[in-house]
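Presented as structure tokens, the chain that follows is alone, the form predicted on its own.
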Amino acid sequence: MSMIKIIPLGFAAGAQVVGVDLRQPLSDADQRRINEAWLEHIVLVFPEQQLTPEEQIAFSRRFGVLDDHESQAPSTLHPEHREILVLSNKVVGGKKSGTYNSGRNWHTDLSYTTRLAKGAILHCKEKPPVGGDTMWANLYLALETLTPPIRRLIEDLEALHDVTLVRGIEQRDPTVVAEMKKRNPPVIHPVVRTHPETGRKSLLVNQRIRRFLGMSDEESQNLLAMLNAHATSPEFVYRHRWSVGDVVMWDNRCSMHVALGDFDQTKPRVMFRCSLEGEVETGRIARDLAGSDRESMLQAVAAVS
């Protein structure tokens, strides 16, 4: 009989899972119970788990195919397990880690690739004495609470996602940044997407969007600012205060998140992350989009004037 208990932590998202030792192989019944809770609560917290990289990988694989991290610079991966991205602010060999300030603006994992992540499993290895929190926003609720005119406006809209909009990217090792840019040209995704398991629609916006297709830069920025502010309203957000040993898994198909820099940067913050590969490609590489749509329109009008 399963000993798992699910304890809600927030209204919009977040639940604690107790009664399971992730070092041990999951039974099929426990895997189904956790998956059901994951779909319901979006963010699951497993406290006091001390996993080896192998154990974290084994647990993560129960919920999908692991991402091969082709979008990441090799220097940011675990030296013995490329299935694990190491999020660290430590200085090694006189250089800051290529991930030392990762996640500092609201984002959905791998939205700058054609295949967004299904989800991720993050294990807290080291943390500062205070701060270093992470927040998640429920993008189901963000879409469902928009007024009908705005929903009609965005229903068929597409957005341009750009890795260069990762906050603080210019402060990282130039070699790592150049490699990320080379691996990740701008991509286009729909603004409204449908969850492959629940069938619910959610909003896909974040702070790594450059503009909306068919709109001018000015129109795009105003609409994007409104949608991002709405999506990250406190009533849609769960904030997690980390403890060493926490394992947190989130559903990337209906959420976005931000890693807060609210801590002493001289104190270590180290997380190991496994990413789950998205079930389908929802994006396409952007081509011939150098100018804004407004500029293109003005040029076309001038040509026939």
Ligand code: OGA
Given for the second form:
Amino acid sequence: MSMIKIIPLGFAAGAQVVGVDLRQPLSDADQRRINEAWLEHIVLVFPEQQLTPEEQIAFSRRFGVLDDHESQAPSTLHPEHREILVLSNKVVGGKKSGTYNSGRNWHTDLSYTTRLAKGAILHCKEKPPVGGDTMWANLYLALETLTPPIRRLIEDLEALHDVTLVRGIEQRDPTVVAEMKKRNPPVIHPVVRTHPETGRKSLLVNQRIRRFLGMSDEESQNLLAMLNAHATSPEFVYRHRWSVGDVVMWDNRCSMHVALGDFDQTKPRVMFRCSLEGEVETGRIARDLAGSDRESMLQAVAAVS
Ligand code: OGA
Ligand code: MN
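Please give the other form, namely the form predicted in complex with the ligand, since only the form predicted on its own has been shown so far.
Up next: the whole complex, starting with the chain shown before.
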């Protein structure tokens, strides 16, 4: 019998999972319970866990195929376990870590690749005394609360996602940035996507989108600003205040998140992350995009009038 208790933390997302020690192998019943809760609450918090890298990897593997982090710069991975990405603001060998400012704008993990992540499992190792919270937005609710005319407008829309829009990327170690760019050319994803397990649709927008296909920059920027403002409304957001030992697992197939930089940067913040590989490839690499810009539209109008 499962001893697990699920305690909701927010309306839009977030639930605490108690009564399970993640160092122990999960029973099938517990795994089913956790997976159901994950699909319902999007963000699950397991407090007071102390996992070794091996234990974190073993737990994460129960929920999907682990990403080998091919899209990431090698220097940002755990030296002995490439399944673990180390998010740290510590100075190593006189250099800032390549992840010291990761996640600072609203994003869905790996939207700059053709295969968005299924989810991630983040374990808090060290944290500053105050600040450095993480927020998640429920993108099912974001889509479901748009009015029918806007729904129709975006139904078949595609967006160009670009790794160079990762906020603060230019302040990172230039070799890390060069690696990220080389590994990740701009990609196209649909704006409305369907969750492979729940079958529900959600709104795939974030702050790493360059433009919508077939729209002028002006149209793209305004529409994107409107959609992002809507999707990150407080009503759709869960904000997590970390404690050391927290394991947080999020469903990346229907959410976006942001790591807040509101803390004393001389204080360490260290997280170990396992990433789950997406089950489906929804994106394609952008090649030879003929952009329709406003100037050429005006020229075309002038030619026919
Ligand atoms: C991530 C991320 C959030 C954080 O691991 O994908 O965005 O709070 N991190 O560090
Ligand atoms: Mn992230």
